[in-house]
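Just one chain follows, in the form predicted alone, and it is written as C-alpha cells.
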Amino acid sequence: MSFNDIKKDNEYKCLIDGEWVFSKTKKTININSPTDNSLIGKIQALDKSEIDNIFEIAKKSQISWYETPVKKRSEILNKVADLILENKELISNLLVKEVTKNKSLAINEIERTVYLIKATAKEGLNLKEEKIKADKFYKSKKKAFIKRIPHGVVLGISPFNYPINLIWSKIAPALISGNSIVIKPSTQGTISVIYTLELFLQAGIPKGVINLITCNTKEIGDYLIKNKNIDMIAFTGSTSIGKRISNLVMKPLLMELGGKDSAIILEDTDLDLAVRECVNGCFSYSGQRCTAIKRIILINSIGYEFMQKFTSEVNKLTFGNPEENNFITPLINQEAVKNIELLVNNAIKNQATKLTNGSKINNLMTPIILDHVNKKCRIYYEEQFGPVAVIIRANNEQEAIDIVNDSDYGLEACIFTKNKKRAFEIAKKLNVGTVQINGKSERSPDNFPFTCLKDSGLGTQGIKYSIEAMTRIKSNVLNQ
C-alpha cells in the first residue's frame, strides 16, 4: 500500500478536492511526541481563504454524492474499512507515537473503528421513505411521503484521545446519509487520520466529498465554524469549546463534551468486580477519556475493605512509555499535567487524603488516589483528565444519588450492586444519559445510544442515532 502522496520529507499535506496539497501559506504546525518531545511530523497551517475554498468544494460535491445510490456509498465505506484493517499495524504505531496510547489500546481503537464503519454502511441501507395517511380530522385523502435527507455539508471536529474512532464516527454516518464532510482533527493525532484518508481515496471516494482542514484553531477557530456553507456541526471535545460553538452558530449540532462520570459502590456489591472495573474505569489510557470514572462514591460501611483492595490493585499498574505497552502512559502535554497538579494540590489543601505517591517525570504521572474528597475541593466538581481516582464517601444510597446529580455534567454513571432491581430503581433517579450496572462507564458498543445531557453535550450518538442526527426529515404531501 503506497502512502507516497501524503507527505514530502517530514511535512504532511492537506486533502483538498481529492488531492494532497501544501498550503499556500507555506506555514506548518509541529507535532511532537508527548513521550519525549521529539518531532513526529509537520502539518499544514491553512488560512481563511483556503478554508473558504474547501467549504465551496464540499458544497458542490455534496450534490452529486447525494445522487450516488446509497448501495454504492455503502460499498465504498466497506472497502475503506477493509483497508484500514489491513493497515492496522502501521496506524496503531502512529497512535502510539502521536497520542501515547499503548499498543493494545491503539489496536483496539482501530478494530472498533472498522466495525463502526461497516455497521454504519449497513445501517444506512435502511434509510427508506415512509408513507403516512391523514388523520380522521381531515376529510381529504392527504398522504405524506416522508424521508430523511442529508443536511448538506457537515463539519466534523474531533479530539486527541481517540483520533481515529471519533473522527470516523462522524465521517461514516455523514457520508452514508449523503452529506459531504469537512474534518478538523485535533492537531495531536492528525497524522494518524491522514493515513486513513489516503486509504479512503484508494477505496474510491469521489473528489471533494471529504476534505481535511489543519490550521491554528486559536487564530481562526471562530472563523472556521462560522463558515456560511456549513449545514451541521458534529463536535467532540471540551465543554468550554462546545459552549463557544453553540453560542456562535445556529445550526444543527451534535456534541459530546466533558464528563464527571460517577460510580456508586453499594454495600451489597461484588467487591472484586467493583474494584476491577473501577481501576480500569479510572486509569485506562491514563484517565484521558470523557467517559472515565471521575468519582467513586463509596458507601461508608464497606469503605475500608474496598479501599484496601482498590489501592492494592492500583499499585500493581505499570507506567512508562507506550511503546512498552505500559498501562499508564504520559499525558498529552504539559498543560494537562499542570492542570492535574493544580486540582490535586487544591484537594489536599481542603482535607482530601492522597494515598499514592503520584510522582511525575515530564508528561508521565503515576496513579493518584484521593480519598475523602469533599465539596470544598475543585476536583469534586471539575473534570480531571488524568490518572486520578477521586473517592467520595456517602452514608447511604440516597446521599450517593444526590452526589451523582450534584454535577454540571450528565454523561454516564455506574452502579455496583448484586441486586438488579435495586440498581434499576436507582438508575431512574440519576440525571445522566447512560447508566452502567456492574460495569465501568465507557463509550462502546457503538450501536448503543449514547446521549449527552447538561454540560456533557447535545443529542444522541451511536450508529443508527448518528445517522438520524446527520439527516433531517422532509415531507412531501400529496393532496387528492
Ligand code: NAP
Given for the second form:
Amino acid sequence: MSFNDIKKDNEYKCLIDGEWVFSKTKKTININSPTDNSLIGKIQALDKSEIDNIFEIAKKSQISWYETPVKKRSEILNKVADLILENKELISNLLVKEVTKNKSLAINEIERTVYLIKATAKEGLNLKEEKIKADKFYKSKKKAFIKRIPHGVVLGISPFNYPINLIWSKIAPALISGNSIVIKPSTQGTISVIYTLELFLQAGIPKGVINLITCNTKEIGDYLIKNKNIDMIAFTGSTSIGKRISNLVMKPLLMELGGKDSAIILEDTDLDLAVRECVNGCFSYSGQRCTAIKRIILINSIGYEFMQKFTSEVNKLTFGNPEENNFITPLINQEAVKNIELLVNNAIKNQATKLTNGSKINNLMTPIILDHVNKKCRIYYEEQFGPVAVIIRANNEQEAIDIVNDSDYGLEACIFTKNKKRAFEIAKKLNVGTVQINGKSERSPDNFPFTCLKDSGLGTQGIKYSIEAMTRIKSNVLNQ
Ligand code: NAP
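Please give the corresponding structure for the form predicted in complex with the ligand, as opposed to the form predicted alone shown earlier.
And the full complex, kicking off with our chain again.
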C-alpha cells in the first residue's frame, strides 16, 4: 500500500477533487504530540476561495455519484473498510501519537469503524421506494411514490476524541445514500484521517465525491459553514460550537454535542459490577468521551461501601504515555488541563472533598475523585472532559432521578440495580436519549439508536438512523 502522494517530507496535503494538493496560501498548521509536544506533521491552511471551490466540486460530483447504482456505492465502501482493516497497525499508531489514545483503544476504534462502514453499506441497499394510496376521505385514485433521496452536499465536522470513527460515521451514511461529502475533521486527528482518505481513493471512490478541508478554524469556521452549496451539516463536538453553527445556518442539522451522563447507584446494586462500570465509564480515554459517566449519584445508605471499592480500583489505574498502553494518558492540550483544574478548584472551594492526589505533568493528569459535589460547584452542571469522577449523594431514588434531570444535557444515563422492573420504571422518568441498565454509558453498538436531547444535540444516529438523517423524503403523486 503506498501513501507517497499524501505528503512531502512532513507536510500533508489536502484532498480536493480526487487529487492530493498543497494550499495556494503556502500556509500550514502544525500538529504536535499532546504527550511531548514533538511535531508530528503539518497540514494545509486553506483559504476562503479554496473552500468555496471545494463546495462547488462537491455539488457537481454529487449528481453522478447519486446516479451510480447503490450496489456499486456499497462495494466501494466495503472495499475501503477492508483496506482500513488491513492498515489498522499504521493508523492506530498514528492515533496513539496524534490524540494520545492508548493502543488498545485505538485498535478498537478502527475495528469498530470498519464494522460500522460495512453495516452502513449493507443497510443502504434497503432504501426502497414505497407506494401508498390516498386515504378514504379522497374519492380519487391518487397514489404517492415515496422515496428517500440524498440532501445533496453534506458537510461533516468531527471532534478530536474519535477522529476515525466520528468522521467515518458521517462519510458512510452520507455516501451510501448518494450525497457527496466535504469533511472538516478536528485539526488534531487530521493526519490519521488523511491516511484513510488515501485508502478511499485506492478503493475507487470517484473524484470530488469526498473532499477534505483543513484550515485555521478560528478564522474561517463561520465562513465555511455558511457556504451556499451545503445542503446538510452533520456536526459532532462541543455544545458551544454546535449552538454557534445552529445560530448561523438554517439547514438540516445532525448534532452530537456535549454530555453530562449520570449513573444512579441504587442500594440493591451488585456493587462490584457498578464499581467496575463506573471506573471504566469515568476514566476510559481519561474521561474524554461525550458519554463518559460525568456524575455518579450515590444513594447514601451504600455510600461508604461503594466509595471504599471505587477509590481502591481507581488507585490501581495505570497512567503515563499512550505508547505504553497506559489507561490514563495525557489530555489533548493545555487548555483542557486548565479547564479541569478550574472546575476542580471551584468544587473544593464549594465544599466538595477531593479523595485522590490528582498530580499533573504537562498534559497528563492522574485520576481525581470529588465526593459530596453539590449544586454550588460548577462541575455539578458543567461537562468535565478529563479524568474526574464526580460523586453526588442522594437520600433516595426520587432525589437521584431529580438530579439526573437537573441538567442542560441529555445524552445518556445509567441505572445500577438488581431489580430490572425497578430500573425500567426509573428509566421512564429520565429525560435522556438512552438509559443503560447495569452498564456504563457509551455510544455503541452502532446499530442501536443514539439520540441527543437538550443541549446534547439534535437528531438520532446509528446505522439505519444516520441514513435516515442524511436523506429526505421525496414524494411523487400520480393523479388518475
Ligand atoms: P470542538 O472544539 O467543538 O470541535 C469540534 C469540531 O468543530 C472540530 O473539527 C473543530 O475544528 C470544529 N470547529 C471549531 N470551531 C468551529 C466553527 N466556528 N465552525 C465550524 N467548525 C468549528 O470539540 P472537541 O473539543 O474537538 O470535542 C470535544 C467535545 O465534543 C465535547 O464537548 C464532547 O462531549 C463532544 N462530543 C460529543 C459526542 C456525541 O456523540 N454527543 C461525541 C464526541 C464528542 P478545530 O479542531 O480546527 O478546532
